[in-house]
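Heads up, the chain below is alone and in the form predicted together with its partner chain; it's given as structure tokens.
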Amino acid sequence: MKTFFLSDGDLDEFVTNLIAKSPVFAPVAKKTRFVFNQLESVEDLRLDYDTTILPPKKLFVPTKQDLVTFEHGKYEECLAPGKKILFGVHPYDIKAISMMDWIHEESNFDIYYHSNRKATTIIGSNVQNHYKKAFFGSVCKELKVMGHDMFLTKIADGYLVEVLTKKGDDLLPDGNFTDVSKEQIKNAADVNTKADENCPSKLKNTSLEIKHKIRMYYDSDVWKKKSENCFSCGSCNIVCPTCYCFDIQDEWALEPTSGKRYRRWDACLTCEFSEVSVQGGSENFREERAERFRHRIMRKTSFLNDKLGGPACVGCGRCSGTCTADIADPVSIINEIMEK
């Protein structure tokens, strides 16, 4: 790893050079929230964002993605990964991306995901402002922040820049990177530790304790109670950086000779997610909303831990903030069960 300093004044030039080189996707303001969008100018960049509505995963698996098109009996795969830069990713989202990297190759190598992922350079940045529901400081401590190419931490007068890979190295000519002092390195480490400590909400137990106890509560009536106001809307899945389920559909075009196969992000909290066809009819293997509600929490606290090396939740707080019924917050559910 190489470490540099980039002054506040030099950030603009660096980002402007990047924009000139390839599309740069970064947090920009959208009314009261933020989203990862393609930057048109450095003025739109908001490294002070709290969190985005959707996670940056959307750049690797678009919310709706054509997989194959066909015409007159010939088909074509829709792989067109363009080089791009994902700028300003928070540490919790970087963790989630490394989970996604692995999940998209574990049983099947997802060429659509990985071709986009490979074409992307990821530049992380520290959390300057906390999302009201964030708890990343107390969850998934087992997993390291890794897989990114460069990381910026805001310190006095500029940024501490860590360069972690060859892809990161390749960007060095685009900015006026200068030497750092030991003190600046220490300051940056403090900034990141403080960001973890200052999360507005916290889990009180280790991942292992949580995993065991939540599993023990599989048959508890807590799920029914907690999910009473659930709309089965799936918003808590859609905004989650570690959710990865999708639905595939085939569709004809107007001309009866062509069409496409596409996939769309799916959500296990919706009723139709667990509907399967059985002998001409259909069957729902998670018919009750309490079962679906429980399933998500089990997935985030217990089911995937052994495979991932930690829980499939990075504490971004998006699910909690997006739930209009205000029942999706993993912290309140987990802490309530842990206190029992």
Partner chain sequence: MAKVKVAWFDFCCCEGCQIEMTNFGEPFLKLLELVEPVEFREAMSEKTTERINVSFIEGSFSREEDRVRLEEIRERSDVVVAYGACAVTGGINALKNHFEMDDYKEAVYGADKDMPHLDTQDAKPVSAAIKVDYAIPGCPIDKDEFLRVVTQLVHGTSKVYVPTYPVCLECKLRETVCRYDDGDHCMGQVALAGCGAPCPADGIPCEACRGFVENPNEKALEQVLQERGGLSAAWAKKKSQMFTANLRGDA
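Remember, it's a predicted structure, so these values are computed and weren't measured experimentally. Positions refer to the first chain, counted from 1. Note that the rigid core is defined as the largest set of C-alphas that superpose within 1.5 Å between two forms. Shifts are known only where both forms have a C-alpha. What changes on going to the form predicted alone:
Legend: core-fitted overlay between the two forms; highlighted is 253-257, the single run of at least 3 consecutive residues with CA shifts of 2 angstroms or more.
Coords for the form predicted alone, given the form predicted together with its partner chain:
No partners, no molecules, just the chain.
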């Protein structure tokens, strides 16, 4: 790892040079919230954002993604990844991307995901302002922040810059990077430690303790009680950086000899997600809201821990902030169960 300093005055030039070199996707303001969008100008960059509405995984798996086009018995894969830079990703979202990297490779290598992922250079940045529902400081501590190429930490008069890969190294000519002092390195470490400590919401137990006790409540009435006001809208799934379910559809032209196959994000909280065809009709293997509600919490806290090395939740708080019924907050659910 190489470490440098980039002054506040030199940040604009660095980002401007990146924009001229490649499409840059970064946090920008959208009314009262923030989103990852392509930067048109460095003036739009908001490294002081709290969190974005959708996670940056949308650059690797778009909300709707064409897979194959077909015409008169011939087909063609829709693979056209373009080089791009993902700038300003918070540590919790970097952890989520690392999980997605593994998930999309573990059993069936997802060439659509990995072609986009390989074409992307990731530049992380520290959390300067906390989202009101964030709890990343008390969850997923077992997983390191890894998989990114460069990381910026805001300190006095500029940024400590860590270069972690060759992709990151290739960006050095685009900025005026200078030597960094031991004091600046220490200050950056303190900044990131305080970001974890100052999360507005906190889990009270370790991931291992939660994993074991949550399973004890699989058949509990707590899930029915917690899900009474659930609209089954799936918003909590859609904004989650570690949810990866999708639905595949074929779209035919009027002839019908041509068309395309595409996939779109899916959500296990919706009624139709677990509905399958059977002879003479259909069957829903998670028909009750309580079953779907339980499944989401179990997936995040227990089911995937052994594979991922920790819970499938990074504490971004998007799910609880998006939930219309205000019932999706993992912290309140888990802490209540752990106190029983």
